[in-house]
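Shown here is one chain on its own, the form predicted alone, set out as structure tokens.
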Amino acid sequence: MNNQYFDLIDQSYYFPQDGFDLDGEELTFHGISLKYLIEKYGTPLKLTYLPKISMQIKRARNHFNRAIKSLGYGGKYHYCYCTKSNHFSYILDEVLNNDVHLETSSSFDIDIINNLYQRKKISKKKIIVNNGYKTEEYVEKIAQLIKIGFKNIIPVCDNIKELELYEKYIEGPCKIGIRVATEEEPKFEFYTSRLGIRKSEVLSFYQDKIANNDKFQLKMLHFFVDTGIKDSIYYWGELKKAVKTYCELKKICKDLKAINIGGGMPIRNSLGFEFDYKGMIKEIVSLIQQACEEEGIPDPDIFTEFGKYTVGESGATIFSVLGQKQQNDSELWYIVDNSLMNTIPDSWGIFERFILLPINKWKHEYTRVNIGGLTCDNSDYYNSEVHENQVMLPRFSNEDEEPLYIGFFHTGAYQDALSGFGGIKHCLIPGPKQVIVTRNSKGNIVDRLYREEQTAADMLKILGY
């Protein structure tokens, strides 16, 4: 029996596969030599491969447009990027190269919109969907965008009282949306999402507060399932209820033109991940079309707000294994050169799993391990993959000339926002350096250092020393 790590992967999955291949005994990521980056920049490091973002956008857009064409669907498709999944300017620049629209979640998001406009990255024609619970500051900034000529701002009412803030701050005509609250999956601790307006109140809210108000035009019904788009009875049930509400609203509101199904398109978190994107998207478009046909109303435009799907698969986090500790007969620990809690907080906060692969030593024998971070916190570990309750990595000796390097892949969404980029980290473990990789006009790989690893001085200054 072959016990090399390569044989384990080769026997368990189709390999190589999209984004992952070997150059000799070393892993490559979208054709990038990770060993080269490690030798150039050191570890730990966070890597962003920008072309993957455009690839994701084009794939989803193509699937929706092909479904629309094949079904003879009457509405159009609009791709929005959910900015909260990754706010960095280099991410937004890549996203906007694909002529997509934007979705905001908070007051400071509007400052990003203003900056993008000032840098000529967007025009005043750009559709901006404003989600989230609206503070006065948030609404004031939305109103300012409308005042300076942004014609396609669509603030989405998250609660009934929110409309009073729009009345107070918005001067001219304004397109708006309504978010309908969804029921949560049975395993949740509560029954109905805190976000949105109860289904039973949506129609009366429109009739009482919006229908006869010349300032507002209801253009969009917003719907979002927190657990994401998946082929389950729960998802299809919630989508059907949302589309039914859209149909009821459309019959009394001629201005209503769009249904927004939010985000939640899954990304690969395992080499064994399978998801029929094409089939799922076609089924969504077909369901909306059939419901509208039964009710005798026109097919609406379809909006999505893909965040994690857009940027998640562009990211990787690379560590060196500093050493190993055999704590008992069955538990072997690999200790990495940073904190897992700090760098990939989803892994301990919500038990998210990522693709984990070694960068080198693929011809070494494999073994079951636990991965530990540098903090003194008992929760700073990673010891199970999405497909099985264990982690397998190559064996190595503490005396080896070259350390074992490992990578967590598809970490491009939310991790920096949740851990706090450049702030205080648990146990004062510094934030890793960040490297951006793209390709030039000739298709050649170009890498650059975006930010060095945090220094002691950075953190001591924040702490007042």
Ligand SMILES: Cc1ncc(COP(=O)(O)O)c(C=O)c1O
The other form holds:
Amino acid sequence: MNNQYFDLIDQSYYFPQDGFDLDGEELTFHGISLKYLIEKYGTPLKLTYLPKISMQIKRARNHFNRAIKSLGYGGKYHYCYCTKSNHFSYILDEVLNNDVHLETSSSFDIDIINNLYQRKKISKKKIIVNNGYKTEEYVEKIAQLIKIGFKNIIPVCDNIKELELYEKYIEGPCKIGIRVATEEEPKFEFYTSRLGIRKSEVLSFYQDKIANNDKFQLKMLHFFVDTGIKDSIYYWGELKKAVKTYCELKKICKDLKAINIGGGMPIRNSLGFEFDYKGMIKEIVSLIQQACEEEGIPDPDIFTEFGKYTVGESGATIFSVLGQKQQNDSELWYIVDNSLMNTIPDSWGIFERFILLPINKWKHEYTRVNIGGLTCDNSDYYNSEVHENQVMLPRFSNEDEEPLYIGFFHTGAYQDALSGFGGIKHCLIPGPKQVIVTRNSKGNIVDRLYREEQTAADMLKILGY
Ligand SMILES: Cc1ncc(COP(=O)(O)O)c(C=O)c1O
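Next, give the form predicted together with the ligand, keeping in mind that what was shown is the form predicted alone.
The complete assembly is shown below, putting the previous chain first.
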């Protein structure tokens, strides 16, 4: 048979590839036998492979440091982890093993910082960039961190009025940043991002409110292109504009030392994904260097706040296919044992695509399918892969002894935060169990259950029954 699922993958992509291989007819993920995990824990199951997080951080840091060295760039590189992409303590613990800095987005994030400090995971020297629209509560908590001796807290002004809150609560002295609003991609609904301060107001804001204010030193200019880092005219245009603003500011503000280019580093969302991380990073560093050289100012330190890039590729979400429904001659549905809307909300909310692969039955014939979730919502489906407009999976028979298992891979960022881990789910479909996999000092794989599947009692309690 040459229309086996295996042949389809073998002919369409380089396979095996980083993180994905077969053990006999079954898929492994970073050397983990997924079949073993399914037999041990059952499905649906969310899994996090922690070592991938450290690998990602080391890779980006290496590329930046090498680019800095080879270009003779004068500034330093700082890797910040943006906590909003995955807040779990086991994630933060892994991230912090790599001595990275942190970026917060809201008031409760500061409670996480306090907790990390109390558990001795961070010291008061840690650089903590506070982004997001500042509520009074958020600023009060930031001020408290500074008061107890955190030396490198950098609240970033998202709007001009925000400085009044800093004045009110922060005793000073305090380093601060300014976020400059980017122009949105031409196809987007708005011209200018609502996040940050308009470019035309940044210089006057600094001159009027910060330059002669003893309490605050402007250390960082921040910008973030929401559609991510990519080799497009739009991205390079926005980066150039931000660096130009940095240069203009630097000429009137000697304290300014750093440019923060935010997050947006892409991750593999298809087996065919290709991205030249090394080349892209070198280009970013080189662009900043050239612009600064032209303006005669020193190279700034470069900060990044990679969220999805740090944690996305560590996650996988695994389902059993409960049954199949042929709804007309061409539409075959595979119904999985949870909801796609609930477990990978990005897939229906913003049409994010993930790597989708079967765990078993690789030698079966393949067929085009739509994948349906258990909720009664019309939108609870997944039916297209990046680049391909369709999803192919192995055929199976209802008489098969073993069900077909499928996995969505690289689901480690944002999905739990958006879905609301442990809360009330659409159609009361419970949140899946969560399993953490890591390697011990001998390099052997070690797995543990982090949370059982939600129970009916949990949900009814939240609902007041
Ligand atoms: C200010 C800021 N920094 C960093 C990030 C992280 O982006 P990503 O997860 O794409 O790296 C975001 C995401 O919304 C953000 O708003």
